[in-house]
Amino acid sequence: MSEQQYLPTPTDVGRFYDQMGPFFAILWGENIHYGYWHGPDDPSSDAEAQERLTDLMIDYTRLQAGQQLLDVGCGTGWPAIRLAQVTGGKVLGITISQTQVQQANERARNAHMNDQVQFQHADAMQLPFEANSFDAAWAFESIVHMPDRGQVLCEIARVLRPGGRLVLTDIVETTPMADEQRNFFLTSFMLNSLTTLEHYPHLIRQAGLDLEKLRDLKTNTQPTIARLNEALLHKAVAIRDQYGPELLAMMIQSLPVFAILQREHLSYIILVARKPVTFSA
């Protein structure tokens, strides 16, 4: 008999990031996402690899100066600010975490970018925007938290202007995990579900979008968990002081397990889709 899986609500996910924000800041700094390395011998730092992945996302959006992008699951805002700086475009970021909204808006003000970049509290399952409002959208490792990928993709398609592009990254399952392994992975990070690379074209078609690119980045992102484990040990005192010894011990035990699951069962994809000029929902 399979174990019953707990599915977090958007409120649960928001509370998770409210509580764990300092943890990710200690380990990852300005970015809360995977890095992109050119290969196993790439000497890039974590921050350099993370910026490289952000830049790849920016390239795929093809956002022009004056156009507006919707950042679905914006975190604390740095990728959105970097996109606005590079392209001259505007960004509206949404997150289910009230703390992240405050931190992201403060970061935009400190970067003197608050005229181009704003952040607000919203649920991606029910976007509070009119149809055809944005020139582009991206979802940076956020869709895995959401209860229904199909509904989120339909919502994004609705608010994109005809011809607008969606760029997203996601963690996908490549070989089946045991129920115990899957539940451990999902509950540890307040994730809702995993899909497969092969299923994504179907999800994109169902949302009424045209798939333009689907890349497996496992080789390039593989070092991320190992680097996180190194950072955890290096910054153990700061984490213990912030959260106590029990959470530190749990993470020291868990990250090697995550590394095994990533190596044997998971991959990381980047996807580009486009809303047809003639769109039918």
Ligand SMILES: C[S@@+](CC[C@H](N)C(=O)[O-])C[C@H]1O[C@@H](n2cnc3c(N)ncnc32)[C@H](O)[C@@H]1O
The other form holds:
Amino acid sequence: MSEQQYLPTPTDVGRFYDQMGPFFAILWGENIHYGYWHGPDDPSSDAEAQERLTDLMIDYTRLQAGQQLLDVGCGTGWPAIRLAQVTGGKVLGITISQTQVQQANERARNAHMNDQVQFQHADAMQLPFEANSFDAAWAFESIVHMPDRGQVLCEIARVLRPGGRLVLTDIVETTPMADEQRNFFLTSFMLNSLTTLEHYPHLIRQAGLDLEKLRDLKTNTQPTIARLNEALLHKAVAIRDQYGPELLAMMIQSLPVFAILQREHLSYIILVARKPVTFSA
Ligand SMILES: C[S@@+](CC[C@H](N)C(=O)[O-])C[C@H]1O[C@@H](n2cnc3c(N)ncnc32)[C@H](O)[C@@H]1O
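We have the form predicted on its own; now please give the form predicted in complex with the named molecule.
Next comes the full complex, this chain leading.
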């Protein structure tokens, strides 16, 4: 795969979420991630399908009450709060967007969960935490924004305690797109690069982790972008009022293209990896 022309820095990604927060809130509500449908006839709403994917992530962490998980790229905090509610565990979430930090902490306070769940500004490329600090970690649709997957995985491996689990989702390229298509997709969502499912075992090994599970969720997540397009048409007035007619027109043109790219060239993976009890990176 050839390089894209413009690679967003973490600061660029933070600004993107500061600016585009209302866009995702209008179209998706509390979650900024794909949905999980049981199949093409599954009538679940976007919100139900998104919660189902969160539930799968929660299940895979096997977090116990009292244990602490690091949420790498926490968005506005809802998946972390749900994880803490379901498991009785604690969560420290980080995001590169200052606005999201405020929103996520406010959400935790409103849910009376702020003793269990906290959020702070940090860059996943250089986690500001001691080694062996967390019982588990997840990176829920965030690593695709980051400049170097290998570095982020090494950072997560460092801060996990021996035996701790990482659960991660990522958008992967299944058949190569034309460079212009890939650049269009990446720059539109401030993504850094795409990798492949086949490359993940190597990435995980390089970080010193043991791969436990790697699943291709293409069929289950397939409806996501087409549904996002439907939501956009439904909420067009709200998007226009927030961002103006140019951005609305650009999105109305782009989302059907993204839906085709998703169908023909992209997939979505979930994986579970574990830090060995005797760890050497
Ligand atoms: C697609 S959103 C997912 C949000 C959340 N996990 C969810 O599922 O709703 C991507 C998140 O990754 C965060 N992110 C991207 N790059 C980051 C970085 N270098 N360090 C920390 N967070 C980052 C963004 O700020 C955003 O919160």
